[in-house]
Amino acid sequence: MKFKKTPESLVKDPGLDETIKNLTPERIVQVVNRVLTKENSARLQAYLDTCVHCGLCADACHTYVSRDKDPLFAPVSKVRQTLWELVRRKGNVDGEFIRNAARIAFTECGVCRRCSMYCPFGIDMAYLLLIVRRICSLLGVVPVYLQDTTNSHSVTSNQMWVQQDEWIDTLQWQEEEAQAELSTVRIPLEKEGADVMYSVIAPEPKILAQLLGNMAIIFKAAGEDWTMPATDGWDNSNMAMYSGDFEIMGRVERLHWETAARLKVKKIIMGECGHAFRGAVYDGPRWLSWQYPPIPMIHAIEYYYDLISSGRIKIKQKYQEHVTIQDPCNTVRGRGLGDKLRYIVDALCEKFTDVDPKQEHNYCCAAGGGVINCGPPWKRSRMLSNRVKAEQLGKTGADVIITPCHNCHSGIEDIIGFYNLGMHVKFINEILVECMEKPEESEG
């Protein structure tokens, strides 16, 4: 199969361009056959036998719609250009084929699973593209920035190269910041037997530390018995899941759950991130051969809903700016938290205009699934692939987009800048801290 030369195919990325030089035909065949026959079998065969190439998945894909419905960007076309050819040829392809397959699987599909909702047979297209990523990862052909993130998971057990002393220093700093608002706030470390371990992803201590202080205030107001670990295992993100390095993915998840077990907590509450929830509750445990995670995990959306609906947190004054919502794929389409998210927003905000389509039908932010982690070389491609999201958000007339997910937050910020939307992005906890009643109103 000859790949059509598009501007995207000409993007330079050492993770793709240099690594294919080391590939041999024998190595490619060996890896492809291992993944197709040892790691995937009946499910893959069922999908390959079932798909009739009808293309009904096409209009569900933000990339296809945003790219003026170019057939090359339809989900079925992405699979046909990659996995189906690998199966048909039994892995007898060259390095240039692997490079193009990696480009498509990593940068043109966010594995958001929206297309699968519209397939008449329910074929999981994301699963098929993740098989391609797995093959590329084992061959060492991964976008360089995404591979760097995976390397960070391997070396530091978090995705942002945060060292253990930096982690503890950041928590102490945010405790002091929170005490300026509530003098009795603490961020308890290594408290054995607490009801809750709070779990975050590495961008928080690295670039969004204020979210940690906000959460300390929320826990104080809710009267929560909670803790955080002082050791590795605090990071709940897992970009190795999306790079295709499932060995590191499993290692990260095992450490996270073992840390919670060591602290003897009753449950884990995790911050506002979708892919981390997916990795911790679904993909990670399955790779580890666990039927279920060993400790219950609650996403921040569920937790905020419980706090507000039960009256444990009371709203003092509503947020006045005009808001809309971005539905994170992995917690709304994947977990069904769309109604709870809207309950929270209605409770917190004076003026809310919903997006159309919404909830599980909402468009992906085009940053999740590891796409934003492919880095600057692919940013323009990512922006062109989500023009439809910019149009959707612009139609709401809102000033603020609430995005309870880190990838959504960063991806929507990029879209706002690229398409000059003049909007802002906020997490729920930023608004909740501003609007809720606090147990003491004096300065710390």
The other form holds:
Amino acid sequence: MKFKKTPESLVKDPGLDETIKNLTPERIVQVVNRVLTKENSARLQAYLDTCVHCGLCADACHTYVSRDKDPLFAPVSKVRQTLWELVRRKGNVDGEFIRNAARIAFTECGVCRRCSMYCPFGIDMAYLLLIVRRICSLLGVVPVYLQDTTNSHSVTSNQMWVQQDEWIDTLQWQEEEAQAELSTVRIPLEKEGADVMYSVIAPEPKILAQLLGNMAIIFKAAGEDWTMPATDGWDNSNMAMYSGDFEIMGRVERLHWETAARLKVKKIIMGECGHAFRGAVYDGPRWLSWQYPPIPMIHAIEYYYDLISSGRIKIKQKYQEHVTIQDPCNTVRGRGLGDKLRYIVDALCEKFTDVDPKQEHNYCCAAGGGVINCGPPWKRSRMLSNRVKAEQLGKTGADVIITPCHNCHSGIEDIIGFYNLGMHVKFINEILVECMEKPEESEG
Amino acid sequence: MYEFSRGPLVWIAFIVLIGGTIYRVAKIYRDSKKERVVHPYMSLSHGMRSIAHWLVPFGARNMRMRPVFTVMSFLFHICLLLTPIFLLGHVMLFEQSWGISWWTLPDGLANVMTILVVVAVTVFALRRLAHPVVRFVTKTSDWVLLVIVAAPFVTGLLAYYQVFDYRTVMILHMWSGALWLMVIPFTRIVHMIFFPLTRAYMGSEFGHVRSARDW
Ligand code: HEM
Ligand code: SF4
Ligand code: SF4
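Form predicted alone done; form predicted in complex with the partner chain now:
Zooming out: every chain and molecule, the one shown earlier first.
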């Protein structure tokens, strides 16, 4: 089989173009066989043998639907162009093949698992394409921006090269910012035995620091006994999980759980991020051979839901803009939090129009699964891959899109710009702080 | 030839089918123990829930999105499985050999069901040519499979209407039927055996582990 030339196959990315020059046929065969026979077994076999090549998964994929149903972008077609060939040829492929396989697996599939809800057999195409990523990663063929985040995890354990002093400085700065609003707010660092450790991902201290201040105010209002680590181990956004470097993925997650254990907290609240939640609760523990996470972790959606439904936080006045929701794959399809998310949005907002399709059936933002992390070279491709999202959001007529996920947030902002939707994206945290009743200053 | 097809061939076919099925299930079960993720997360109730949704017509969103194909597919599978089992001619053979018998389909209905299978296979074949994705992922083996699946039904019809030499057609019918049974465990028709397994696993992952729905 020859790869068809598409505009995407001409995109230049040194992480793919340069690295394939170092590959030898022996190395490729060795890696492919290791991954196919040593690292994977029954699931791979069952999925390969069971697939009846019926194409019923095609319409599930935003890439396929958005690109005028070009057959090259259907889930089963992506597997056909990559994994089926690797299996059939027992790894006897050249560098050019690996380059194209990497393009497909990293930039044209967001491992969102929507297609596995549409396949009659429940074949997990995302898993199959992650196997392809794993092979590419072991061969060192990874989009250069994505590999950089993995390198950052390897060195600093967080995604964006945030150094420890920078981290602590940012938290203290945000504490001061929050105190301007409510003088008693604290961001307690290294408080052993606190009830809650709050986890965030690197983009928060790096570019969206205000979210940290907001959360400090919310915790204060809720009377939460919480803390954050001053050491590495606070970020589990874990791009290594998506680049296929599972060794680093495991290390990042282990450090994160060990940090929580060191602080002796009762539970972890994960901020508004879907990947981090997935990495911490599913992919990380499984790689480490832990059946479930050692300390309970809840996502911010669950926490806000508890706060509002129990009355620990009261809504002073509702948010007035017309809003809609972007359901993040990893917390809605991946955790069933769609109803709670709607409960929160109903409680907070005056005017809410739901999306269609919604909840588990929502389309991925096309940024997730490491796709946005493949960086500027692939941005245009990513935009073309999600026209359906622009249409879906446009139909709601809303002005503001609420999404409790960093990837969705950035991905949707790009879509809004590219398709001129004239909308805005917000985290729940931003609206909650604006609308909730804040404690009286005197209460201290 | 006719006698061999009526006797030993049927035995061979069933032995291969049953033996092959046991082998495939045993192998996949053993391999699944090597996986980190399968067994720890299996849940009977969520697995069954998922299987039920995907065995009931229109039980999943994808089926509702394409009603014509769904009806076609269900008719195909129902007729494909029920017709051979409840066909009067087949039951009579069992009665002659082993003295056991069971309920049978009225002849006219069985005839319609057989025709439906052939029509459905034709539609599947046309779809393989017409739908760009399906065409892109079609392999030669998919065509061979469709022929193997259709052959016993086509020859059955020819025999029923006494087209061509009856005896020759009957032999072809028995051989293609036997082939049909024997390839089940070793081709993509293995989906019949693996369906409950892959579905139950996905149902457990979605329902039990992630509290979400997969239909
Ligand atoms: C109870 C067992 C079975 C189940 C649950 C099952 C399920 C399915 C499903 C979900 C599909 C996907 C496409 C569609 O809906 O048409 C399919 C396709 C198909 N099945 Fe089955 N099946 C079973 C038994 C069989 C058997 C025994 C045969 C033949 C001997 C068969 C032949 C086929 C064929 C040929 C297709 C492909 C249609 C195409 O070319 O698109 N199935 N089956
Ligand atoms: S992007 Fe999502 S729907 Fe498309 S192939 Fe990948 S996992 Fe399936
Ligand atoms: S993955 Fe499922 S839906 Fe897609 S072609 Fe294979 S069997 Fe059909």
